[in-house]
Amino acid sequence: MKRILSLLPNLRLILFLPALLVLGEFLSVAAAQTTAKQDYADKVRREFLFAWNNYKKYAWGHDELKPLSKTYFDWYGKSLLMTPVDAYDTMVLMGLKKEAQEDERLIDDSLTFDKDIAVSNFEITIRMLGGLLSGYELNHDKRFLELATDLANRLLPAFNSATGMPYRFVNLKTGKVSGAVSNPAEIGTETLELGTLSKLTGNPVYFEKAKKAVVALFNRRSTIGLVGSAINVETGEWVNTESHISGGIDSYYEYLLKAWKLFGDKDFKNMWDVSVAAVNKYLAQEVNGELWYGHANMDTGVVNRTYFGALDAFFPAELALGGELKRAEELENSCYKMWLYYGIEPEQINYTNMSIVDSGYVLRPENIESNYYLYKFTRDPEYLCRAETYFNTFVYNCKVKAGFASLESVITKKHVDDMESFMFAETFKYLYLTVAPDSVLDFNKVIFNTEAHPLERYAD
């Protein structure tokens, strides 16, 4: 009994020696996919680095490098510093310290709203007034929560319509408004950015403006749920009835799910689930067994056309957001179909043959986004190979000695002398997001904006 009792620890060590194995083998993997996703963090930070750097060498001061002419380019005539502020938060979350707060210094100094321009009140708010408040909640600099507050109170006006619903434009000067004839997206994606600088101010009027625009739209939805594709803001009738989810309604989709999700706002949960199933009812089509969403009329729900693009490519992310896990992982899969079918995306295709219906790549991130979320949810190490392509055909056919160019045609990989802010804010930060440490970020703790500015949940 002696003898035996005496083996018992070898035979321990024997029994449990495959476990041990299998252990081992686990670690080694683990330790070999961190490493591979470091290196890969590394890659994304360096080109991120070369196209800032190609910036600040061309470009400091204004809205956008052009890669080609090694020239700049502002949007209204007057910098706003759009990549300056766009960028931002991409900096800080890399750990570029150096990077961030020479731009910092150069947005506390010199960023003033006090123009005489009409802007897009949809752009500046999702790249402007994002950026300010995703940087004031990452640097706590006071700067940046003043002219958050100053830019919000000059595009205010937009929402005196008849409907509540924004004029398109506004003069940030003398708030003067045009544009009537607008769209679900610009109607419907402000609630994120003006929610959370109630929130911080104790304002409550920024919420509600943007919160009763995205009502009165809502309750101008068809009888089976849809909206379409341009409404008048002064007297509500719809001007197109064409329904999809692609550019100039996505976002309005998109935010009714987060604004639930960084608020905690039930008004807007229900819209969504109204929304969203409608959505899957009409425009969802299996194509030779694979989803995509087409365009259909709003009233009817007749598919008319078959078509899909990169800005569809956000839902996937939102659907896996909303809690439909395994229709986003079948909806992704078909995204990343259209990335590789050319090389890289275009912005437009039939999906019934996968013929181009546009062309053109302008840098979007939609695609890498969707695959940042499934990720994510999943944990599944296809999305961190599928991340590695995106970055690597994106850097082969877009990089150019200059920085990052548009492509014409993704047949014929024509660049085009435009490099838009938003790469710095989604394309770069979504690429970089999927392989860094979740203490990086925490995925659970923010909500991204349209732009990719996260802003921090207040809801439980």
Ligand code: DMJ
The other form holds:
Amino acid sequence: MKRILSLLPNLRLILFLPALLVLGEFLSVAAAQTTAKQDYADKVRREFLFAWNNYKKYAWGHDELKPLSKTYFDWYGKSLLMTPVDAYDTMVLMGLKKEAQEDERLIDDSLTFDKDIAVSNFEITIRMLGGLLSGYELNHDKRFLELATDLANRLLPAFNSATGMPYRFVNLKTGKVSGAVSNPAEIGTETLELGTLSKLTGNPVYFEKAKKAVVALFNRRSTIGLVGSAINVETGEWVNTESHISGGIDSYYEYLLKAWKLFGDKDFKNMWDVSVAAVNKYLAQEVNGELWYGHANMDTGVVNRTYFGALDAFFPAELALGGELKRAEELENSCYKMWLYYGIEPEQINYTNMSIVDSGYVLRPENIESNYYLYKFTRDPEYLCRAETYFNTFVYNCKVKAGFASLESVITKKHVDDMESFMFAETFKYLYLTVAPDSVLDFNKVIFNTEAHPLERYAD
Ligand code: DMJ
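Next up, can you give the form predicted in complex with this ligand of this protein, since the form predicted on its own came first?
Full assembly next; the chain just shown is listed first.
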């Protein structure tokens, strides 16, 4: 803990500025805050560039950089330019013009989806389709929209199940589907991207398919309003009835709320209201005065595992966006505690005694993302200080010679040869936007997809 505190200089000073003023300090609070935020933004941008330059050097044109072996990894054997597409809008927002132009050229010239590979509908939608659509809204490069449309057309066969809920995998060339046993997150995390594509192309089919899938899933909630963690998209039967807000369910809830916010569609508002009420009623627990969310059986609502983790940390952002600010702040305090407890957050803990259930850290953004939302909604400088803590501990623990590496364990801090594209899309973007001026991106005018790609709002 001592080591972490010694890494916290500039932004924490902001908390003491009013006192300094009383003591006769001439600098205005606003000016000092701006300078401190600017310094921090520059540091974040520098670290982003360091990672991007290493990607360019060792993995250019491939999906991801392997930062220890200084080589590359392609998810499906053939590259889909995962990192270039995921990272693009972060570069634009950071004002990295040269890098963004170079990246845009790479995407325009060499990205093609005419490939005989079975891809994850969920992952490719949130990273690639989301990245291309937000990129298009920023650069108005028609090629981005053409690529997005071509990709969506190749993914659509995934929705051809008896229930309308998508299969997990679809072959981009043949349209062959597989993976009938899916989960709420993979089924319900396509509305923002496909809905935006419908708006941009005027073709309603994309949004209709995505919405039909969500409604089919929502209609299969239990009598107390919860969903489970695995369902068969052909029969509509639940295969696993464990309910939680963690990986596998998380972004289903996120997209109920955000589809309402992005498109003003009241059906999504109703589905969100019903769902969040059940989640708050059955999964929320107070332990030692702290708010956490556990795992329960979807039919009984009885919590049987007191687990919470890095993925669950997306929830304060949704609570804040959904109007439950006090609850959001309480949960954010727990998330921050989880991050600090071992110097950086593990994948999953048991919150009754803070013991580790899963010790890895794969450069995830959710904790940092929620901190960003809380700062935007409250403007409390405490969240600026926390942003700096997140950043310093992230760099301290994960930076290696050729990028940033995941951790096998937050206890040993042993590095793993893996640098997910969402680090560029999300982790660095949220760190940066927390302190960037509102002119960089107006928080009220966009909705971020689950991969942090900002999409322009069509509704208030
Ligand atoms: C991202 O791909 C998305 O945020 C997704 O919803 C959850 N997992 C990762 C980041 O942790």
